[in-house]
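In structure tokens, the next block holds one chain alone, the form predicted alone.
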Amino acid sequence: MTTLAALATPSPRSACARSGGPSYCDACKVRPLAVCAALEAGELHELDAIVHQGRVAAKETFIHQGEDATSVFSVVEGTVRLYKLLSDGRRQIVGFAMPGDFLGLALHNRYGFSADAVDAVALCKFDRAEFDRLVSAKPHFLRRLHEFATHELVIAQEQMTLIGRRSAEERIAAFLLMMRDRWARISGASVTVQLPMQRLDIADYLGLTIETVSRTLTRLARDRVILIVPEAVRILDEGRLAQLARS
């Protein structure tokens, strides 16, 4: 893998896509999740042709708002943070990418909001106008792009309704259920919920404070519905934690 500088400066194209060997795409863990799950396995070499490879550490920035919009991403291990810097400064959590997300569309030609890394994240590269052109050639693989388009207004309807008329306790409880649902498309059901997002992002995203957020979680475990784990949390009464997020 390549470092966030290589993210700027794309690196050279994989010795496999080249060598005709097999492709960084076939070994993809999180393909069938991704925007390139629309292609077929003799396609796959397109799309290898024009990927770089890389990694961002973790608190840093790869996308900012109101820059050109150059290049789109698939995010293929790890959690990013989207985010928008208003007129005073202020900060506003979006949303949350995992892997198999897609990111960089962009209706004016410039990044609608900035995206950093939560933890170290794994990244696919395109250059814009190279993915475009493939996107042009394949009409199966232009469906898929606005299957994810249609999921990130999705995202964007559900935390309208996250911030909605809720209280902080009905927000919480939704939020927890979005992201086991989130995870479990990922790596399966379970009833731990990762949370590699700090505290702070989560009552940034949610419209609440992080005191709020923490004396809420805190009553949760308090009352058994949750137990409180390093950067998760796990589900103990899931009809419970239901029943909140539907009031």
The other form holds:
Protein chains: 2
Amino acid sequence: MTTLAALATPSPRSACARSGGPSYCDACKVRPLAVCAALEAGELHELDAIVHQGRVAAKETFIHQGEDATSVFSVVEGTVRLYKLLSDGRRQIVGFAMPGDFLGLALHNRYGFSADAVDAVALCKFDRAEFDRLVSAKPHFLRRLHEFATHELVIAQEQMTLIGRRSAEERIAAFLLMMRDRWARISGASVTVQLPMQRLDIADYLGLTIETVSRTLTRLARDRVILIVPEAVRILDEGRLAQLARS
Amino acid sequence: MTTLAALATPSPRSACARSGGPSYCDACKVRPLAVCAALEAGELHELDAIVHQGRVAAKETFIHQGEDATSVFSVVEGTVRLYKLLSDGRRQIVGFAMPGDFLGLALHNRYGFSADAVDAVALCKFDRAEFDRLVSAKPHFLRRLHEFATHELVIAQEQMTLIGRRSAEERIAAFLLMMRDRWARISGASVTVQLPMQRLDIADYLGLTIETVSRTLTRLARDRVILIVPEAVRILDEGRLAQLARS
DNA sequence: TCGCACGATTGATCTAGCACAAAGACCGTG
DNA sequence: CACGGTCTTTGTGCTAGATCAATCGTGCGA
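Having looked at the form predicted alone, could you now put up the form predicted together with the DNA?
Every chain and every other molecule in the complex is listed next, the one we just looked at coming first.
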């Protein structure tokens, strides 16, 4: 198992014994299709030639805002938080990256945010220059990335609306439904919403304080809209939740 | 001069008498390079084959959230506000588009926001299908659009941080400096920040109320940080403003 | 089994920004 | 140049959510 240190200095490809196909080594516990949910087999095969893999322990930071953007990542397992820090410590989480998501796609010289692992994370790491070369040579691949980027933009605009114009209760409701839908894409529909991140992360994502998040969840539980369980929330009254979240 | 009606039903290209080069007709008062500041002459020439032009009067809406995304636009003159409306009338402006900016790039079937003209606006309008065909055929062009989209994403993430974690005064200071920088790209540096949008637009962009925007500007003016003039603000103490806005 | 550390919850109070209301300021029009 | 509409400013409470401060689990290592 590779560590963050191994990520920073990518291990040679031979470290992962592979059969030559678009499969990843068992040692890394990486499922090939998870590199990017939107990619097709042929595209994966191309990526396969330039990928480095690794794992990041919970709470470790592997992208530092302002540093040279030398890598592009995709999440294979686990949850990553992307955030901006103000000089006085205030933090805004601008997104959670989950299996299939890309990080660091912006064509800038420096990372615009920091990123660290919420829980244990498995990553694919690509050298930026190699990645760019591949992308330039394969228009269909660039098109996928462009789709991914514009989709991220749509989500970012919804998030602005959520933070700028909605009450705490509405933000929490929308957050729970969003997390439910994201997990549904990965592991199938469920009334149980996995919440690997802690309350402080939810607060910093929604522009609230940890106390407000806690109180709001407690109130929703008291009203029998949700049931709070460790690391998760069970949705009891989806209609009511959707009504609170609706635009 | 074409109107919104003419935009909705694009006038035949012959309506604009052109010499065949990458120049636009005088009647439309459109400067070719303004189609997109990031594009080069060759790329403009390609766009030239599929462009339709028109003008939108102040306050007219030309993109309706949720409708079929049949067109891509670029702003040539004036300022456009992009916004999302909640069912109860709350509004979040997710961005202002100014000369050189593209609108409706997201590869979705429906527009994710509404857009209307803040002041008199000149637009280039492209049929989405034709635009997509051109983009697919010209990888360098797709790359430009991807750059534009990722840049928009970076801006959206900064905006999230602004709205989610900063005080009213910090938001206003950052907004003024941002507007100053955007105009600088178009018409050169100046201590006078043009503000074509009204207070309510600024409020809905920053997640504040009109009263808070007005009071905050008044306070900055009382403290001799800015000078309020019609349709604009003059920056008197840039250092102080930057200090308030800094991350 | 204890104790300690970390996260979550709950309580009490405070305040930045909101909501409502009433003047101003400005501008085009008859 | 008076009138009406629109936008902005200013004044006065009010409240959602922040802040400060205890608890209250829960897991884990000695």
